[in-house]
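Read the single chain below, which is given as structure tokens and is the form predicted together with its partner chain.
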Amino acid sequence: MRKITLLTSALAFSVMTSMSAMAAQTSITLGMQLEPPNLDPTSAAAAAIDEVVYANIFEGLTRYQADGSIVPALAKSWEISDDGLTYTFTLHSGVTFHDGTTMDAEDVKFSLDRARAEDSTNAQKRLFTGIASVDVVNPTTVSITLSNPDGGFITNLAWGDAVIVAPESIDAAANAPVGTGPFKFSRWVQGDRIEIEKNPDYWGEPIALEKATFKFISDPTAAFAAVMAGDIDAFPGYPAPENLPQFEADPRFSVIVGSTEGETILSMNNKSEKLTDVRVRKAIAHAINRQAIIDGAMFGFGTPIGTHFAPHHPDYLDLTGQSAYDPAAAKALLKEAGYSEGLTLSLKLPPPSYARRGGEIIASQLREVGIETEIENLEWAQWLEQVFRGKDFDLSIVSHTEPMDIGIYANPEYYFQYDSAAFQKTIDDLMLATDAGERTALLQSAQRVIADDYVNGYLFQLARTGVANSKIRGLWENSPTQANDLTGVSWSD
């Protein structure tokens, strides 16, 4: 220490700051680009609150895994009824809530009848809207009726928006939440950071970490700063993946990529004018060369896909040739559907840098074969309600983020209006069968069917890139559901 007095004070500080992260290695500072805007889960839409509260400081029946499977939870073991309509759970006992309040059946009975209420403002109300309804059976056992079969109910409880809240703090829950998870909520710094402990009184397997700060950099320069300083132990979702390998070179830090469930698309208006044509459509998809725009604006990390559906799922069908880069065949197209002079389309493109980015590769590779886009650069807001409740647009990027999501297409009424009878039939039979060939069946026949209609443009599957001091184990590499699940996360040595 003696050195240190001969520093500079700016510098003695940056050495007393790391001295101190040093010193302990049952804590972690996680990198977050968003703040959530609050911390209730079942209240708003916001990815950033899941990926604060998930697995952590709340818990539902079921939950999800690093793996994408879905394990119990609160709930020990279930049991469904022969129709499939009737699902028993048995909870664990001795849960309680980090105000010391006991978890029971009771409490569940609350989180789901809340959730599919009239007055709910769960931002995905639509998983429990098949509830006809829950029952106390005793304290440990509650049994839940469905109006349909659906395989799916099990999945549908792992969802963050269906986590197992207590009427007594649910109201409080946006600023002081109050769940079951292994950390309690400690305190929030607004605009900078949050912070959580480890309940002491868990029900389940201990952890490792005794503290976890997750801290909001919306900025990517300021985010890398931060990650090369040593501020921020991790930062799971790093939103510049041009820097990756500037952290590769370090032997400080670890480069994580893994897999998203975020199939990235061109999306096309197909009830806008030019677009109601197929050809105008499948021209578009033949202009886009998929390469560049991975390399391009993700800088090398992404998958490829050829219609809506993640490659990493067992189901995926590779339909990438059916869309190949072929700007000689899409001119061909555009001359045979009418628009040999070319054509003009909106391109409205949200906030996240694979919208602007691609948008501009994308962009220049249209003009290529003749069409000019005229690009609007929309924050969130503005896009949710332009494009996607106005439908007032031709062109857009976005990425789909929710697990298997294919069955958006047999809705008329999702933005991009794809309204396909052969379509809906498939994804109606799809929710009523049970076996698993046939089930495979149907998803690779729903996939090839939007293919083959050139419903959307199929860009690539959005990896998840992170990076981590070396020493941190545990942490989650794909990203099945959006969380930062930290149960499972250790320092080495």
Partner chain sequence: MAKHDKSGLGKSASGFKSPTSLWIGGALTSIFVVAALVSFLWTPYSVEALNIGAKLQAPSGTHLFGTDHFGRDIFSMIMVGARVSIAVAIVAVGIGILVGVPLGLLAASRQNSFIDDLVMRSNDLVFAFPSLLIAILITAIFGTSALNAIIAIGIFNIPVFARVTRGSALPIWTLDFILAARVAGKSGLRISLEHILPNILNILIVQGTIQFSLGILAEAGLSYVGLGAQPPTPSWGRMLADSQTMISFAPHLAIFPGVAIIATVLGLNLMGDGLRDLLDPKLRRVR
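Take the protein just shown as the form predicted together with its partner chain and give its structure as the form predicted alone.
The text that comes after this line covers the one chain and nothing more.
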């Protein structure tokens, strides 16, 4: 009788273990290279913020889909006046924030007025400068009037910087975000992970996952070990592309390679004493062998660029020849600029492997033409403080992953401090243009201007190289915006 009891207990334990394993398939752990500085996408430019919260915790009136298309989100529909100035949005009814408060037109007005306010800290404030007024028609209808027609307005509203927040909870959003999305914030263990859980009161399509954890691992060797051990279920922005063939050969994993909006650049401080001379910036551009950087830092993953624009966009101009690798030309330009004996510049690098590895390669290439670099490896928070906000640098390397973000060059206060009246006018004209042909011409003009001015060293378009458990479905292949959208993710049997 005792033997039967033991067998029964063993069977029960086996069933419980099996049920536990099945239950585990409603949770997922994702790896991320960078920890976000905070969790309020309306307050800072760090891509890591959106990688956690976009479409998961926070939603906007519109949103990006995996294929790059823009679709309704909190706004179920809209009408545009004949003069292109007034957009009337009809909101979904019955939407609540995670704290139980109602999301309505007043929250839309609060969010957009806050983003465009004079004292706004929104990193993409330019998205909202064309708004003349935001008016509440009724709780589910909001009218937005523009100063001038803007053919990109609906797309602007899909950015993470344009999500809808509530006045009751926005002050705590940096550490305890409250949105309307299918997941709600659960816990942040600083330096380690962020946990989110299913929102049982979500207004939209139900999701499959009950819980998701974002685990921060910047070191490529540690990332490889975590994925191989199963501690990480998916690493959408995997930091060590040299490991991908090994994952491809292992049936436990799927390798996901796609495109991103990430223009990877050698950022230059255009107000740094030695870099105010366009000849020096041009010399740096000609000293760079892009393909060597792609091969050495990215193991062949990446597309060379010659301006700040994604090659997969139909309006892209291939201007790589304008800054082709030409060490002799670089040396001649430096001599012409008065640096025949060479010069020394600081090179401050954030944690991503493309920056750290690429920085060593670029330092070697610059040394060949007489430019020495003082490399300083910074943690992400340090980079944001010293380089992005403090503008205390000569050179840096970073990938700008926001979609269609060439407009950042129109902001002379942006961290590379480029101030061009000609470029600013081009972007102003672009914001007013609604004709497709005119917009193409202006976008291509903008690409030429910053290439002609050698504002930065344009390196490559960052590829999306990811690895995941082969049973996971619904992860984005491409990155039309900086997001780890989990709304369609599930496990197969």
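Positions refer to the first chain, counted from 1. So that the term is clear: the rigid core is the largest set of C-alpha atoms that superpose within 1.5 Å between two forms. Being a predicted model, the structure only gives us computed values, none of them experimental.
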When the two forms are laid on each other by their rigid core, does Val71 show a Cα shift of 2 Å or more between the two forms? no
Superposing on the rigid core, is the Cα displacement of Gly262 between the two forms 2 Å or more? yes
